[in-house]
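Quick heads-up: it's one chain on its own, the form predicted on its own, in structure tokens.
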Amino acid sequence: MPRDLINAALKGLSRPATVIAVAPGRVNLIGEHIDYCDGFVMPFAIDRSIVIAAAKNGSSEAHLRSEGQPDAAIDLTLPQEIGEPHWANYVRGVIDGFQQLGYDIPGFEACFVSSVPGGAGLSSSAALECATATLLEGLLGISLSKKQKALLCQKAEHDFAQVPCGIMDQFASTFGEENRLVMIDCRSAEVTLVPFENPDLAVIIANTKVHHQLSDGAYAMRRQHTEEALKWLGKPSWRDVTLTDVKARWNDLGDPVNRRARHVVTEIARTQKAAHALAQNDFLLLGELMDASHDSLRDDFEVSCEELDIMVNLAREIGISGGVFGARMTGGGFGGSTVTLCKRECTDVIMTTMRRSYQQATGIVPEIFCSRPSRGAHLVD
């Protein structure tokens, strides 16, 4: 329970707190740029989390407060529309998801506090906009299901964040549980919880502090490459693709396509071969297959940056010998983060390795910590 956000949250409200939702962010341990291909994708809730103190405020309107954000006023009367400040969009994109449902929201006061780092990979974006539809849950006294809820904070970061984002992210959010990992069938949007309780691993999560902008166009131009190399394919779902077929239409895919597709058939069978190396305890396999997702990434989706080889590169030298399994980027790309399977004896003197020898290459400080699976989309008692 994050108790120190849960106080400065209530400190920043003007009157009581009724309602209190938490979220967490998530990092993807394999299956990236897939979860809008009908693959498959493992992530888990991370113990980073956005909580939100609020209280009815008897108008019609939503005050919402973030440090170091501007002040947001939002009148619920209207149909909501994209607006300043950017980051209440994500906001406005939820209270769009709930009036699109036929719910009439009543005037709040919220207070936003966060652990997650933005720009970092971890999807604070998806925290924000799942502890938002988790408080208004709680304000107007429903539940939604926990896919309805997922959902609709896809569709508001698609509409109001304009970023064609997969399943994924909300997924891992909502879906979240202590110990376990959220095996999402992204075509079948069914889930499946994966045990991730053996004490002797754990998984090192490195903030780059390099920032990516997801709707800058680079992801939508990743995911209309994908588009265009399923149509060339003649396949009705990329489930139903095999590297036989793209290498027999290599030339006709033209470049980047053909690499771009390469990853995603690559990747999908990558993560499925994952779950079962985990199942069987084989955390050497889990490990080569979480470098070679990495390696595809960098390589044919060309998602990855100087920063993220550099922090994956630093785990891999420390190598088995050190503890490590195996390391790649996380998330969107283009900065952010990346996740190290590990043995959890070894992460403080894996962590202080990175840290320094990340500093020393980049002159950059890193945010480097350790995460176990964690409770998704909440209210607090």
Ligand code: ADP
The other form holds:
Amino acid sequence: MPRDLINAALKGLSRPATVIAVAPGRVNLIGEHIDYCDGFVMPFAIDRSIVIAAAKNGSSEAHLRSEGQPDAAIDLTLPQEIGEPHWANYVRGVIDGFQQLGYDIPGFEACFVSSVPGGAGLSSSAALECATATLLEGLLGISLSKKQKALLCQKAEHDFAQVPCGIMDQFASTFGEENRLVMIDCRSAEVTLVPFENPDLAVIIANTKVHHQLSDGAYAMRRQHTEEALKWLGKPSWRDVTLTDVKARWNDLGDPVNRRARHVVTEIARTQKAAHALAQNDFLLLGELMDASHDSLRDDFEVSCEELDIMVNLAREIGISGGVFGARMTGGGFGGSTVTLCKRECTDVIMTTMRRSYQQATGIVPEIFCSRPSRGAHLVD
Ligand code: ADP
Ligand code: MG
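Next block: the form predicted in complex with the ligand, after the form predicted on its own:
So here's everything in the complex, that chain up top.
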């Protein structure tokens, strides 16, 4: 329970809160850039969240406050539209989703507080959407299914933030559980909670603190490449495509579309193998799969960047003798964070080494921390 965040959110309200909603960010262990390709992905909800404290204000407006952001007012009697300030669009999008379902949202005041670094590839945007949806459930005294809620939040991100994201982030923030990875079959949108409770295992998240601007256009471009490739391959879904199919059409697909296709099919296979490796407690294999995932994202999908590669290489240089099983970039890429699977007893030394060496190599002070799989979006009693 993020007590400090809750207290800070309560303090930011001008009246006693009647609803408190929490939703976490996420990190993806493996299965990158394939949530929009019918793939398998394996994220988990981290123990960093956005908390919203709120109370009805007797008006027909939502008054929103978030530290470091301009205040926002939203007229709840009108259809929602994209506007200023930008951050409130995530909230407008979720409000729109509830209005489309026929709900009449009462006026409210809300204070948002967060421990999810924004723009760090840990999906603060999904946390913001899922916390908002959970808050509206609380204000309305209703509850959507987790799947319906996650899909509504994804639509908010598409339509109001204009980011054509897959389903991973909102599913992870909604379905997360303590000690469980959220394995998502992105074709059927079915979720399997995969145990991740070995106390000897730890995950280090390293925020490179860079976010290269090309990311938005490049993301849309990667989606376009994968759609183009699938059309050329003549298959209804990436799940029907094999590496042999891709190799057979290599020249027809042309560069770089053929390499994008190779990433998708190999990453889907790696994620399935990773789930199996985890079930067998084969952490060496899991680490190798994570390494291979990074290499594929760097070379075939081309969504890494110098700083991500440096951070990943630093972890890999420590190697298994220093307790590192594997490392990879996580999230959309072009900056953001990496994820390192390691032995719990070695985490402090690994984090210190990574911090020092990354700063030496780049001049940037990174943000490096450990996280366990944590509970997804919920209301606080
Ligand atoms: P990521 O999801 O990887 O953190 P995005 O660019 O998708 O990065 O989302 C970041 C955006 O989400 C911010 O620019 C801001 O508009 C919004 N946001 C995130 N956290 C907060 C917060 N605590 N308060 C207000 N807006 C937030
Ligand atoms: Mg985001």
